[in-house]
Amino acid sequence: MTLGSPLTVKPAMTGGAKMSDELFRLLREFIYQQTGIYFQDNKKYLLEGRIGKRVQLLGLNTYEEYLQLLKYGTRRTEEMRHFYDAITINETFFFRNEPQFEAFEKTLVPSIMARRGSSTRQKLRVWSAASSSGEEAHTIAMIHLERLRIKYPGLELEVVGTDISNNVLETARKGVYRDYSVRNMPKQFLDKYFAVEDGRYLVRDDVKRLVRFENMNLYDQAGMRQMTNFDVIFCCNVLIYFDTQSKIQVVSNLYNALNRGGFLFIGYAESLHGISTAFKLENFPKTVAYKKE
């Protein structure tokens, strides 16, 4: 197959083919330029395995051919979507990082509402960055339906879920999940906000109406400038894949996306130490958040 021709499946590189150190370096640089994600030297095997599946499927003979396709092929835009799916890890479930949701419901939202005053109608905008297959975004919507709207009858919630992978976004938009995703789900939520069909759990429409999903590369400056006026951002277990320079850029973009008095959640294994001094650290039971003063 010549680069730039329609993508077809044909026998080519075997599963045992190895990626050279030089090609690993070139692919790593390409990934970094596109996403800010940095693959350490000890992750060569991981990249080799994931990219190797695409190389075989496309009927290419070498990793070099695949890199050329990504850079110059006439259908590079289409292949980049598969490429992002291959290099990103999407592992999540409903009510993951529950202390964050507790702080969101019991402290952050009351703080934001109190600061705004007693206006009858209020809009709360929440961004689930790197939302994967949508469990986090749907969890936030369910918390609103179950608890927040009772306490704040005039509160209107808008949740935006974004991810670089179109594959997981398709799952998020469908709102159809398996046992793994709902394993931590409180029973009252499971009974009230899901329909069960053939072993699958289908998110009900009243939840889905509160959430919209969009493709977003957190390293894309132009795209990130469109993300504004959020009150709370959840960006968990993402920064661990960036080097320091990329973290600084992404966190700066997240800061700009927040309203004054807004909050940022990151993963438990992550920290803004040495990355940003623009936020004020706020402590909550079993978790922390970063506040934009």
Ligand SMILES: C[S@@+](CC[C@H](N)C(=O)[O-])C[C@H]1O[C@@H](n2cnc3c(N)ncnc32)[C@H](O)[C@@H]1O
Second form
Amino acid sequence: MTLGSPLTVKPAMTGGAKMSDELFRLLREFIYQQTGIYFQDNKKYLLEGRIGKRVQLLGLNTYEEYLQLLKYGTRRTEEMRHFYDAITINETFFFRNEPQFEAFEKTLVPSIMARRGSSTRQKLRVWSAASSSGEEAHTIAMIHLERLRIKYPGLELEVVGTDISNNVLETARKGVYRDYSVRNMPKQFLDKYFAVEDGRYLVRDDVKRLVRFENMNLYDQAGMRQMTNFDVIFCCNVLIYFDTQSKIQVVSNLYNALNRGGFLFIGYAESLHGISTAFKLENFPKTVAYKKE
Ligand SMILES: C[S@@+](CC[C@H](N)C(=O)[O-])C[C@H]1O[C@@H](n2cnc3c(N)ncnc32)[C@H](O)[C@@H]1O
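Switch over from the form predicted alone to the form predicted together with the ligand, please.
Next comes the full complex, and the chain you just saw is listed first.
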């Protein structure tokens, strides 16, 4: 296949083909340059399996041809979308880190509201960075509808969910989920904010109206500079895929995206130790948040 030809589907490389160590290193470098994600040596099997499927589907003969296509093919922009879908791990569910949502509702929002003063209408901007299929963003919107808007009648919530994978963003925008996603959901929320159809859970429109989803690569400097004026950022369970240098770059951009007095949450298995000293660490029951003072 020539690099410029259409991506037709024809059988070529058979499933499970081996990726040489050299090609693994080249692909790893390419992925790192584009996304900040760093595949350790022990994750070669993962790339082999996931990219192998694309190589096969496109009727290519080798991983090398695929890398050439990504770099120089006339359809590289289109293939990059599939590529990002293929290499990302999108595990998520509603109310995933409950103590974070508790801290958000009971301490962070009151602290941000107090800082701004009362009476007038107040906008609260929350960013679910690396939102995957949108469960975290929708959780925040539901907490607002359930309690925050009653406590703060002037509060206008805007939640922005972003991810590098278009596949998961499609699910996020539809707001249609399966059992797995709602397994940690308090029953009162499930009954109130979803319609159930054919075993699927459809997020109600008043929740969806508070949230918008956009494609955004956290490692893209130009795009990140557009993200400003956020009061709270949830950037959970994605830093683990980055190396130290890309973590430093991403976290510095997240810091710039926050308003003074705003907060950053990261995942339980993640830490800013050795990554940033710009934030003040604040402790909450069973969780921590990073404050921009
Ligand atoms: C494990 S999910 C975490 C979802 C959610 N934040 C949570 O904690 O449940 C990680 C997400 O990060 C996204 N991701 C990985 N690298 C990214 C990057 N460079 N820019 C934006 N999103 C990225 C993946 O597509 C995936 O949906």
